[in-house]
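For reference, the chain that follows is the form predicted alone, supplied as structure tokens.
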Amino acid sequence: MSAPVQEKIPGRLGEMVAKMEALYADLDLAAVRDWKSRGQNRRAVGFLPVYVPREVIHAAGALPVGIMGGADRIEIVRGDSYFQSYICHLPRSVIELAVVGKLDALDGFVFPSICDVIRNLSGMFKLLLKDKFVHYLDLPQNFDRRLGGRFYIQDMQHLAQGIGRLTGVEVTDSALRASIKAFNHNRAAVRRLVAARSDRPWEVPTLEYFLLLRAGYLIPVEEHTALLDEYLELVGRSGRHMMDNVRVVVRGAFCEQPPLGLLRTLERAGCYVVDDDFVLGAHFIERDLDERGDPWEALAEGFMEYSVPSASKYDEHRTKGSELVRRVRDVRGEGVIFMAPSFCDPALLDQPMLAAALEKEHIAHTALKYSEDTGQFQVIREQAGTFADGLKLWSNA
């Protein structure tokens, strides 16, 4: 039994959804727009996938705002100029977006070390937008907190100049302690998020997680937090039913982020999406971070002890296969979707070691790929479909 087309969500809950639904439409960022409106001098700076330090921007009184790109929302018109046709469409749709004035409402943008597509797309935004802040964060793969640490504490804190300079506000260390407390209030919320989607799928949709954590990169920090404190209390009680599907572990997805459309898609082939990289961002340090010492040594700390394993970094002290092996195992997945952007070359490179991992402890896994604005979605069903029905006849899990 597969799940049921989407249906119309009644109550408080349907709002909320409603509500997240609306955030992820919002290409104009008319919520930003919106925060900024109610106070003088409000600043708010973009920054791509996968992982910042949101803290840094928070406490320099500006407005962390994720680039996730358009989806399939928006035409491709100008963004193809820029970009030969062998690389991912996230940078595609992030310069369209730029070029025709929809991240207008953003006064800044920091673009992480990814890959060098990215690199070069903060290069781009320097010369297109020559009034904006624009910051390429070189995060640190050397993970020796004596050099690798001193590195990123150098970066963080030339970050926070530049901000302070829009805003007018310099980053204290008071200040970053409590945007460090208000980021751990978050971090402890999607915990229990990612927790009761492990247990209960089915009170936890794919659609309805994915979005939750969307909305976290458009309004305040403090706002999410309460979301997703009043979103689990109502699904708690929302008397949801089981289905079916089988339990699978999704990898791949950290950067480009797929549509809607492929997380409708992946429950009605019969599978329920038990852990995942979606929006890896809002779940990248795994532990609260110290409050009250030095707050630079505790970004640099959870950055380097405490995030996920990603293919998006290096990090000689944790193996990716045997922490993959490891999470499957922790949240009982039945197997594994290797789902991953076409020309994503960090995942995509990452495959098959991880599927070797899988293949020694006998866990079962399948690939397909996707671009953030995938419309026809009948081959992935069939292929998630299969896979589903081969797990629940022959998967020891």
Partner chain sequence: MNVFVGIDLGSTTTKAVVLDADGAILGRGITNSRSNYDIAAQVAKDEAFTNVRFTVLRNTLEESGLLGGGLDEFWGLLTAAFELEGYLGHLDRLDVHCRDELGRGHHGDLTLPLSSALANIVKRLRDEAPDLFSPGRRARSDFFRDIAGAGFVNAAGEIAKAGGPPFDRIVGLFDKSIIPVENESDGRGFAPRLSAAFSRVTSGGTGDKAALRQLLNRAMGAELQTIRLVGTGYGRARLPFPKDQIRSEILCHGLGAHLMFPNTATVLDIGGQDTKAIQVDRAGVVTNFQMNDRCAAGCGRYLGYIADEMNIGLHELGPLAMQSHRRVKINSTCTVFAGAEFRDRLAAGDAREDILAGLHRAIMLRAMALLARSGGVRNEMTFTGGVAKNPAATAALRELVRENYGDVTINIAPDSIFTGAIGAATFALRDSVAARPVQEVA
Second form
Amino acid sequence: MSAPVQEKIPGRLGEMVAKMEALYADLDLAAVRDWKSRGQNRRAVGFLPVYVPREVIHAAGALPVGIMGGADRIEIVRGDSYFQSYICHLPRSVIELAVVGKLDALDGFVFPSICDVIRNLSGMFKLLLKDKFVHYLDLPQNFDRRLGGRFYIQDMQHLAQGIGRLTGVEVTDSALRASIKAFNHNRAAVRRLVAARSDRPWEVPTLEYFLLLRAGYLIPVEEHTALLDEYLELVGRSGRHMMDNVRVVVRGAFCEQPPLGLLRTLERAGCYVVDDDFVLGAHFIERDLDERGDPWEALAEGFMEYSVPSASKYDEHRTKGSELVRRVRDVRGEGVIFMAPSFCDPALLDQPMLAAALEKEHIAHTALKYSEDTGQFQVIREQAGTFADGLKLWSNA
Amino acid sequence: MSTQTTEKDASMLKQKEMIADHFHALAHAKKNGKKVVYTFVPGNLTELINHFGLLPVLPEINALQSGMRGKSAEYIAIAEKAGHSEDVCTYVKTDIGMLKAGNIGPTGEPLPKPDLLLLSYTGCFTFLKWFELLREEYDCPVVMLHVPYQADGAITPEMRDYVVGQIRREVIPAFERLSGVKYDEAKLRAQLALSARAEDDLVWVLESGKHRPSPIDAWFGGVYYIGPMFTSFRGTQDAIDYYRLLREEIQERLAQNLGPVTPDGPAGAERYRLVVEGPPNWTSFREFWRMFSSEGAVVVASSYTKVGGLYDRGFRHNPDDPLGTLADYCMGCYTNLNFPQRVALLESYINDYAADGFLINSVKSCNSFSAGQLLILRELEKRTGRPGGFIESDLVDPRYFSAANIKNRLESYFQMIEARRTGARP
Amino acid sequence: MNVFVGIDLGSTTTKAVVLDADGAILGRGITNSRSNYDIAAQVAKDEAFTNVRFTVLRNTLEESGLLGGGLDEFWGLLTAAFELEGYLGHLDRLDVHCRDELGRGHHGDLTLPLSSALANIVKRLRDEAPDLFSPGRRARSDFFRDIAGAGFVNAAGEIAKAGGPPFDRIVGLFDKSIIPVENESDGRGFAPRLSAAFSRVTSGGTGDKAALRQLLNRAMGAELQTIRLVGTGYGRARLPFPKDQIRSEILCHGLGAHLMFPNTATVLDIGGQDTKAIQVDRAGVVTNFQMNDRCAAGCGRYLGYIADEMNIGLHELGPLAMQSHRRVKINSTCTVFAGAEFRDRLAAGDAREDILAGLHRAIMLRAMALLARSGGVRNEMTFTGGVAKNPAATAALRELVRENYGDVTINIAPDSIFTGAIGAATFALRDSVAARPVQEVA
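What would you give as the form predicted together with its partner chain, now that the form predicted alone is on the page?
Every component of the complex follows; first up is the chain already shown.
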């Protein structure tokens, strides 16, 4: 098992980090069970990466719970028997969690259309968990609002009806507007976190940043927003010191998540991660959604017009390269680390295109692969360290 | 090949001629003022492309041809040198490598650059990345046709409207702009009627595998039989002629109680009837086939021959509803079926074709096929009680075809069927 | 006597088993597979036949009552002497091949020094040999290559250090010559070798030599008629047998396990290069199987790399791992990274035995996945293959099976390495009983 995440942090901040670590480490979803037990007939619905409109689940009266695999915290006994060696790791741990009953607290599952593996996993769930609600959310790849937008709204409404059958709640426009509002608050808080982290990465270590985002996938949105606010206030007064690290942007880790040890390794190797796509669904839509008009249209607009580029979304306007460059400039990034899970087709196929865009702008980049249960970091430490040293040399030259 | 079979190869010669003509036309497209559309096999809009006098190029077919011609290893190496990961789809890498090596097509003539990429995103997520990558290379327009997945095992009216809407509002206008030809619904109806005629014959051919002995191999042989229908020829008189010839040949074999014809000549006695799930391997195609034929194993039905449509389950292009039928076609391909549908289809093949067992060829490249196949294996064993086999290879990366390993598994598998059939001897 | 032979050509060892017409095991033989499968098959078969003859001889001796209470002691001396004679015979051949190599004129000025070093080494090996094969002493390996190799290398080191030719040049002679030596079967044949062994044992002058010698000749004279032979194993395709005398190792393993443990339902075999999970019915017929994929993670080879990394013998790994009190969790069983993984853990401060315990569990986790693919673990389960000899591996397996499948009887046979060959020999017997055309095998 992993060594302690880091040195003990004193005071309230320490308590918060410990709570987030506990949430992260709890594969039995005690927090979800606890939430369910605090009301009558409460339901929880799991969703897989990268993005689902959690507002719909929320408005249907269920708790949206992000399923991001088992990290390095679960021994895969059964999961491997379902997948060949050339399939990424995430579905193995998800199946493992499902068949050993660790997802029992969830009453339904939403699989967004991000790749063939997750797509097929939705069908495997249908075969393996026959009594659970399983919805495949076919996120539109056609970004015409009359075409893809319309289809997306219909799909979301099917989802709302499906969850409504579990909870007995009908999703009204006003309920959905209220959910959008709650998530707008959360998005704003996440934006503050993202900004703080990129402005003062020494105050917001990558590990805490990651755990904060992950916590948002396990507790009610309102609680999470409050958690973010309190955290930001506390770290502002933490007096943490800046180190001589380079500022890097990470791309490729939007689905299967890196183990905590890997995040720690990056920082120890001299890299401040100032922008990333970890837990991407939590910061996928860059601005607040309309809280007044047709809420379904607002959600469609959010996905189709205000979401960030991602390898699993069609790059209609061929802007993902320039967007990455812009982002690197905005956060004063000195280089980019492509960090993709092994066998992740979307991330790995995206890489050459993104790398070409960076090269045109003379932005340094390097690439490494991981899986959620990667246990040894020596090679990564060396690679990231060399990259950081190289960047320092360049900037001093 | 023996002289006895040459006469039976009329259909094969016809297909060869069709392919040669097509690639010749492609090689001279620019000179002849023809516009070129690249698109994908599953759920392709061949009739519509032909409708506007556009010439289709199917990169998957080029990649598999590169595999069969022993070029893919070199092409994959080129793509990996250019920054592509060893982990990703080898069709994509073969295509990119071929492009970087001069874009010479399977017949030795150069392929034209695309004037348009029709990103028909059906049953395979990688298609999306593939054409994003080609767009970087060719700097040409792309039309996205998002084909929704049959997540709940059916095509809903919403899904249909979505696809029809995209064809009507985006694909057709793009084709009109590119070709200068106006969309003519009556003409499309006539094309679709031709499609349906050839489709009837294809179904007859595929279903001949129900006979004992089967006159066809529905996987190794099957990939040839689906060629014209799944690629650029559907809706043409050529396709009708090809399938008529093919049907007659098979009818004759059937009358004489003959088995399939393999590259080594007529197959020996049929000992094992198999249903196969997954694509074949292309780099060692003949060697692979021989591992079956030398043991008397015949594939009587396969899922791979359904990647371009489940005609045997009743689908026909319907001239009465031209755009609706195209949408249904796009959504009805095998790789767009959900898991329960795939299992049910394979189960019915195992029963309907009286198979002794079923075999999964799990290819490293294709997650759409492969992710979850081990659950399919388990489900089918449970439901049919017949032995399942599992082998692993790749489409076009020879590094993933271990002949000794595959042969070992196949032999063990065949011997297991035999042992189970006879039971233990005292 | 009519016998039925099964030969299992594995990637590291080749095994032969001889059955009588009732299916009883008469003899076994094993050799390393080397580069030439024909030779390996021949040597294994010869060894098995030798083993049969010894069985016959032992029975004859017992019946005669000639040695009374001294039988066991005599027997120990005789078999050890027989091994020694075999070893010395091979040593002669090694000497010849090394001299041939020296005679090729590739060694220039070193020819003479090498020649004298060789003479020195061969003499030393010869002198040390009786001690290596004294009764009750267990050699580290059954194979000439390993036993002679160890002595050769030691002696070469000393000679080089003492100002002789360079170490690698001396050892180079061995490396060049060992393959031809292995590819010859013992030139003397069985009877002369036994006769020499007998003389060695009886030179002390005890007992009734003439009567013993007579018994010996009678037992050795028995004709062994191979009625049918079946080959199996990874190298079976390269055996010069007709196709109907070749069976997949999956079928043979399933049947072999069933014969050793008749209640076997699930078989796990972990060999050097592959892992097999097999389900069999009540009659030992295979109903399902899975093999590891392209990647060798989780096979015996992985343990081999770890042993190399630690610079200890493969057989020492398991006992060391058993000393662990705090198992380290290992995720990757990638063979390529085995060494790096191990070093990384050591650097992180983990104890060797704890890392090893983690590695053993990781390997067995891979096996569990394969078992699940093949239909799970059913009662009873039989564990075979080289890795089944490793106590840490079997302990990890027992633990995982209990955790995931509850109470299952797990059979581990000490001679499970012969499972495939037993299955093959039984197929040979059954095939000849079933009215198949019988082909005489030389």
